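One chain comes next, on its own, written out as structure tokens in the form predicted on its own.
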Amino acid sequence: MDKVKIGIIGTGYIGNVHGRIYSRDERAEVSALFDIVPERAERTAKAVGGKVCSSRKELLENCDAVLVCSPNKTHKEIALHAIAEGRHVFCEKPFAIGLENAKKLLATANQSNKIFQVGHNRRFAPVYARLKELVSADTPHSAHIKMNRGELKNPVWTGDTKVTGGFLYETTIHLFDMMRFQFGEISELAAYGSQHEYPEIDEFSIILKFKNGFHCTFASSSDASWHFPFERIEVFFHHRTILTEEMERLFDSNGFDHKTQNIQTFSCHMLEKFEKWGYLQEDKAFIDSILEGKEPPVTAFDGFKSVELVESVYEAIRTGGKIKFD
């Protein structure tokens, strides 16, 4: 069996994460690298292999599948180029910036006969996979979700909306996708936001209702300190609470008497980070989909829906009204 030749566009942190994983996958080969700073690509090549290319065109000529690991605002353009050249695409989150860009990329991806997977790694993290199993086996009533950052200064581009598209695209979109994954489709939302530390809305409070009657609150702050856990999901059932602490552990508290309640702990703290955070599993799934010709677990439609949710929150804050989804 020929190895899938992987081309990586953007060799910053996440490009190197995927590069290291694929350098250890017997079914794949890191064959080509491109970065607008050639020295970065050269450092990555020394670690994971691959030809350092002088252009995106040269990279596309030397791979079967493209990993879009470049800054947020470039994702749509690069992904469209890769689709046009008949390549499989793994596009890091966010899928695109803005609803119109997301609609165009979705339509093009759906017309392609190649694999298109979006990099929402949280779906593959063992803690969240376990939460999905537990939620699916019971009837949750509501939830409270938070996803904070300590700052938008390191690296410096995380606070530049010209690069990120906005705070919700850079950080919070991870758990926006997670909400759909865990609880289903959203029917309406209301949102409130304010500006404090950065030249954009950087503090959010959101209330969401789902089509199945489930509802939840969601809080996200850009400068809340790095107090553990910076992300957390609490799900409430009949005399039961399940809560997560980042990708480290899950607690399942069952029973109404505090003296006799049963608390189960699911811990992942001993796992290597690439597995704990789901990067290893999502990269394996991408190769599986290519080799087996099957739909990837995180589709272009999933990527589109996360963008739609981000834009709906911004719109709700601008207008002061509820946003309803068809």
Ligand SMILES: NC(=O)c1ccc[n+]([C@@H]2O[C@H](COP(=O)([O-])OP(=O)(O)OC[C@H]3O[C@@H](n4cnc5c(N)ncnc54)[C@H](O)[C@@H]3O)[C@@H](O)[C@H]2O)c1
Given for the second form:
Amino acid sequence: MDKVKIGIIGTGYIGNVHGRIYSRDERAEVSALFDIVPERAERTAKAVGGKVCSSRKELLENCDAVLVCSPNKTHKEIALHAIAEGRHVFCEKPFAIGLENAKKLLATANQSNKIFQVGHNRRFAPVYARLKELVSADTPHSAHIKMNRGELKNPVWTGDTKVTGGFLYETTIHLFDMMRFQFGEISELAAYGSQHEYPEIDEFSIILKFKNGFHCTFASSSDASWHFPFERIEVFFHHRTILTEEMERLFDSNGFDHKTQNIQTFSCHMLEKFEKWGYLQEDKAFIDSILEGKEPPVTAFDGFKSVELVESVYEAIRTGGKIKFD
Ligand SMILES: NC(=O)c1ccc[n+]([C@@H]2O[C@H](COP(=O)([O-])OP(=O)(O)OC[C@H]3O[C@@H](n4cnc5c(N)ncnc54)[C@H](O)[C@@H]3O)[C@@H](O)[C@H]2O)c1
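Form predicted in complex with this ligand, following the form predicted on its own:
Zooming out: every chain and molecule, the one shown earlier first.
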């Protein structure tokens, strides 16, 4: 079969990450680029190839699959347009902003006979893939999860809720999706939030219960500095703790005293960033799904559930009550 022709909408940071990966993938070629700032698309074309298009329509005419890599608020409309034109879609996180938009996009993606994948790259990061193997082979009891950020200044739009939908949509959503991936469906949550550095709620403390009895605490701050590790999951089992440090390392500590304790380290620090963060694997999976006609590993439903969780946390803070899920 011919190479899958990839069109990239939004050629900023993440558009270039995917563009560079596909420019090295022999099953794909970057065929079209569109950015509302044409110089950005021109710069990307020099690095990864592809026709610089002057409109989304022109881009859609020149590709089989569209990568939606523009800021959050634009995802839904661009993804709907690409589905309507019969293209496969890879939509960066967040899937959409707001429950109604997410419902509409989910329903449309489900009716399409093309592939729709959401960019929750962390599922593919080797540290989190390893955590999933270990969690699945044992019985986790509870966890403490952290997803912080140093600032909401770079890119400039990350501090503008009209563009992001809020900090939870921009950053925390990564580990919201991870919670479902690792521990299953959530049954209820309570949340507290406060506002300090930015004109939006920028600190969060959440307590969650899962349908299988598992429970966890989750902390997320937008102005915590980029202190390492800015994201971490600590999972507690019977006489065992597994903890991650960003996508660099995982420690597995087993045993109930110092004589029986066995600590294993799984380190990914030598991997190239695109592989360490799972971008390479998610992009490969998207092409696999297109070529083999199989369900992508991160579906529109997964994207929808992460939006539902974001909205539920904001609602819990607004109302001061618990949110229960069916
Ligand atoms: N999965 C991840 O790890 C990850 C990492 C970074 C960003 N993202 C997501 O990717 C998206 C882009 O983030 P970024 O950091 O690359 O931002 P960025 O600002 O670096 O790039 C966005 C680009 O989109 C262009 N753009 C804006 N509106 C557009 C429109 N309507 N049509 C076409 N182009 C448009 C801008 O000119 C800019 O070049 C965001 O939704 C972000 O949440 C995901």
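Numbering follows the first chain given and starts at 1. Just so it is clear, the structure is predicted and the values come from calculations on it, not from any experiment. So that the term is clear: the rigid core is the largest set of C-alpha atoms that superpose within 1.5 Å between two forms.
- Lined up on the core, K259 has its CA atom moved by 4.1 Å between the two forms.
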